[in-house]
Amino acid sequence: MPSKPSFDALVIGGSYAGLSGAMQIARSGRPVCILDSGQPRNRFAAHSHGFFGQDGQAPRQMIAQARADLARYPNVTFLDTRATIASREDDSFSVTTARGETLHAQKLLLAYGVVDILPDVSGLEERWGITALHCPYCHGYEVKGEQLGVLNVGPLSTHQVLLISDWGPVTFFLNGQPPPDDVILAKLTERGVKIETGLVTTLEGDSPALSGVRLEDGRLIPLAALFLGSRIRFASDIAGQLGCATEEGMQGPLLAVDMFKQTTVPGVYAAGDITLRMSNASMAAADGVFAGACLHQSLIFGPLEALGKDVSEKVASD
């Protein structure tokens, strides 16, 4: 029987975090494989902003350049497919892809990202990442000084609206939810935030542009952009299959990792939006760099620590 492909590291997810982590491993000369389904979280945005040396570049162009950089290393393998099944086998891991391939690796780096769960508002989905936005650091400058809005989707929406008020005049759409308490109301007043209490029914304008928000009472509130903090879910269930623990983040579940980006399952590392409480492309890439370096070092020091333990036990028994 032909042997199954084996790698020192298998990176599941080929966007900012995964590619950044893979680069650290690649430069060590270790064989590394990247699985990528081609669905980055920010694929809806035409441009990525605030990224060191890449401000205003198209997200897919940035990913394509990173892939080209990695492809120059002979120890790197790309597979454009999803990981569907993962399990531990003795002291390594087995991963099956959507194409039916079975791969083996000493270590795993999970960087498959998250999926945004949007509220059920007509016209929102087709504007997501363009005029319906989440991160002001990524897109706020492009709408600075315009009429802005924040949609109330949870407890953190009040924090978001206070933040967004630094980019322009902002309206807080309570969307039928109870008004904030007196302390929050005082802060909103201090920041000049307007409040609309009615339900939001539709985003209007020549999509993906936005001209305003239609309320249930029929009024149209003119806006150039609407911000909201979406809920999230993992883009894959691989961590769950492996038994990795989760914790609750501000927008939904995150993978629990230690200070070296290792999950609760030894040998499984994680980076990017699946671990970060606040995320954008720059943060995901930086997180991937650190996780990749930590994974690589574990390939060296893990066996040495085991060797040291064996030597210590032998000395103690002599």
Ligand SMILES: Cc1cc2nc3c(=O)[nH]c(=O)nc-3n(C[C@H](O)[C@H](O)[C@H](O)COP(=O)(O)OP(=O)(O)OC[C@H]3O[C@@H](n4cnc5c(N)ncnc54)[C@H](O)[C@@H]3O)c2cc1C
Contents of the next structure:
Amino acid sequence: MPSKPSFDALVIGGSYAGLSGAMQIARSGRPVCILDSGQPRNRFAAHSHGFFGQDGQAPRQMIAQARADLARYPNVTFLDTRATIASREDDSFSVTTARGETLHAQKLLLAYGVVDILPDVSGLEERWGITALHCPYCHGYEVKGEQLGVLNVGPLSTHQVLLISDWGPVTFFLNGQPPPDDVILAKLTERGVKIETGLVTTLEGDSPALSGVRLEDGRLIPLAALFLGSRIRFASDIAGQLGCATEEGMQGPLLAVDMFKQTTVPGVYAAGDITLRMSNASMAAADGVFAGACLHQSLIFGPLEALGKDVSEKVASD
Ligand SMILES: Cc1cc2nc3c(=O)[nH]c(=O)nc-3n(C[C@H](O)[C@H](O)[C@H](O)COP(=O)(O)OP(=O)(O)OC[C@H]3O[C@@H](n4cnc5c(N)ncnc54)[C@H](O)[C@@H]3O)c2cc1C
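Here we have the form predicted on its own; I need the corresponding form predicted together with the ligand.
Complete assembly follows, chain above in first position.
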């Protein structure tokens, strides 16, 4: 019987977090395999902003460069497919892909990202990442000084509208939801935010450009960009299959991890948007670097919480 492919580490998700983590493992010389289905969260945007040394680069170009860097290491394997099933097998893990391969690894690094759940507003989906935006730090500069809007999608939206008023004149679309309390209303007034209470029916303009937001009462409010802090869900249920615990983040569930990026299942590490409260490619990459280094060290030292305890006891006794 042919032996099953076996790796020290299997990385599920090959984008900012996964490739950054895999690089640390690759550079230790350990065999590492990256599974990726090629759907990074920011694929809708033509340009990615704010990344160290690569401001304005196309998202897929950044990822292609990181893959090319990793491909130079002979101990790295890429599989362009989706991980569908994962389970623990004694002290290791078994992962099945959408192509039917079964792989084995001592440790897993989950870096499969999240999916944005967009509200059901006509014309929104086709403008996502272009004129319907999630984050002013990523895409606000390009519309600075223009007429901006924030769509109310939950508690985060009042925070977002107060923030975005730094980028330009802003209208808060309550979209039929109750108005904020008096304290927040006073802050909104202080920041010059206009409020529209009615339901938003359509985003209009020569898509993906935006000319304005049509309200249920028929009025068109002219806008250059509409921001919204969408709800998110995990891009895969692999962590659920393995029994990893979750916690509630500001926009949806996150994987619970310890200070060494290990999930509640020993040997399963996680990085990137699935563990972070702020979604940002730089932060996902940095998170992946740390998770990859921790995963590698756990191959030598075993569970790192013991190391953490030693370190904190030492710090306490110094
Ligand atoms: C529209 C938009 C624009 C953005 N613009 C910016 C910006 O300008 N600057 C910035 O810093 N941040 C930006 N972000 C945030 C940024 O996209 C994320 O923070 C970043 O992509 C997170 O990286 P990640 O590696 O955690 O996940 P992702 O980049 O989402 O990558 C996850 C990878 O895992 C793969 N995958 C999923 N499930 C599986 C599976 N079961 N098996 C194998 N592979 C799987 C996916 O296909 C994908 O390739 C933007 C986000 C959005 C929504």
